[in-house]
Amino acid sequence: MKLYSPATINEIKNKHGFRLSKSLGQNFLTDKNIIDKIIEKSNIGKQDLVIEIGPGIGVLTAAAAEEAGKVIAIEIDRKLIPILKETLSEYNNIEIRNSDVLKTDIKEIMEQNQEISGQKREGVKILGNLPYYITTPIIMKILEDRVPADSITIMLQKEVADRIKAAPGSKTYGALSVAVQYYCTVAHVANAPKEIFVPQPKVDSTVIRLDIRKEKPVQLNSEAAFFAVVRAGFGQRRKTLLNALTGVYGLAKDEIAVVMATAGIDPVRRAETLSLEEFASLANTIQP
């Protein structure tokens, strides 16, 4: 059966009745070119555990279970729950979950399979068709409560994946940049026009695989106050960074110019203009 098929995928719907939740943000991939470069590019291995994030009906889950030792799909919305067991019945290495993502404890997923088929797992991959509404709180989810992963491979939003990839000094650079490569290595999969899901959507997509890094790209002395600077710096991003920083840690604007001095950062600069060693040097210096 080609799950991607747009025939498939109306026959499904009415066989189950199944309408699609525009507060989920479903939208089914259809194009097979794209379904093959995710799997691809995701690097999965045969003793590899794959934790799928949002199967829909099944597309990417069928192509990753061909690929991999176990795939653990945790789907939300439980009236896609009777279609998936239906629709991936032939494979015996996938496990459904009905749940909500953000209050999975993806850790205790993988704590729990140390083991697939009396073996020892090796790799954890996870991959996501990721609702648009949604996408940020998810990713940030995984990357702050230290999931011992591999790597992510995510479809999503274009205009939110261009922030992810952005380097310092470009307009879209921002605090989810800096955020997302403090914890990752970036790498760009495929794009993916609106034109290939069911229904489409107003916006096009983007396939990214973020790495996750074993080792940091800076030192920090305080994680919480690196956060602090970013934030504080991205949340008025027109002002100056003297301006931006001031109050942060209940520190005056002359005691912020002795910090800026101190880490080397001219005070009329912003925030976008800063790499990460950039925000690491300030942090460092800031803290209290």
Ligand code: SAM
Contents of the next structure:
Amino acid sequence: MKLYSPATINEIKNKHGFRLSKSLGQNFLTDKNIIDKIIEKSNIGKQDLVIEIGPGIGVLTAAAAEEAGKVIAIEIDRKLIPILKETLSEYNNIEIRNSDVLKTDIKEIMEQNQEISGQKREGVKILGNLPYYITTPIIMKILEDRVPADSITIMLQKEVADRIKAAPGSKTYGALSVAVQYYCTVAHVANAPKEIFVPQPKVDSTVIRLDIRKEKPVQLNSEAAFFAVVRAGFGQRRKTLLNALTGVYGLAKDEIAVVMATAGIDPVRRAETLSLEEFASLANTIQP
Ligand code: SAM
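Would you generate the structure of this protein in the form predicted together with the ligand, following the form predicted on its own above?
And the full complex, kicking off with our chain again.
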């Protein structure tokens, strides 16, 4: 069954009396090239577990199941469950779960699936095309909970993907870029213009892959201090760092000036010019 074909999507809707939910962000992918690219760039191995978030009618699920040892698909909309059971009936390596991913313990799923077909599981690849309003929260939840997966390949609103990928010095570089890049390296997977979805959303998308770092990119005395500095720096991004950081940990302006001098950071710089290493050095000076 060509699950990416708009005709098939219509047929499924009619047969099951299914109505697309705008509030659940149900815009289905209809471009085979993009689907192939997402799967190819997810680097799925035969003994890997894929955890897919928001399978819809199963277009990525089926493609992932061709490559993976096992796919666990988490879908919030219970009306899609009988549809998924039907569209994916030819696969015996797919488990469909009806739950809200924000309330799902992904670590527990990984612990429960240490073996696939009686053999040791290898990689864990997370995959998702989700409604935009939960994409950033779910990425941050996976990263902050230290879910020990290898990667997250995810569709995002183009502007959000640009912010995540941004390098120091660019206009889109901000707290989200620093936070995600602290936990991951970021790779571009594909552009997904709005025309390739049914129904068509208002904005274009980008697919990126976040490879979760096995080792931290910078040594921190305190992660809390690092994120406090990042938040304060970008909280008032037009201000010089000296002004933006005044008040962090109750420090007065002259104390921040000493911190900056010790860390070797010019006080007139702005947060958007600082690398991960420079934020780390500031944080380690504030919290030795
Ligand atoms: N993966 C399919 C595709 O690419 O065509 C569907 C993508 S659609 C943009 C998003 C899917 O995520 C919908 O099926 C929606 O019901 C589901 N979804 C929305 N919120 C969710 C949540 N909190 N947990 C799990 N699934 C969710």
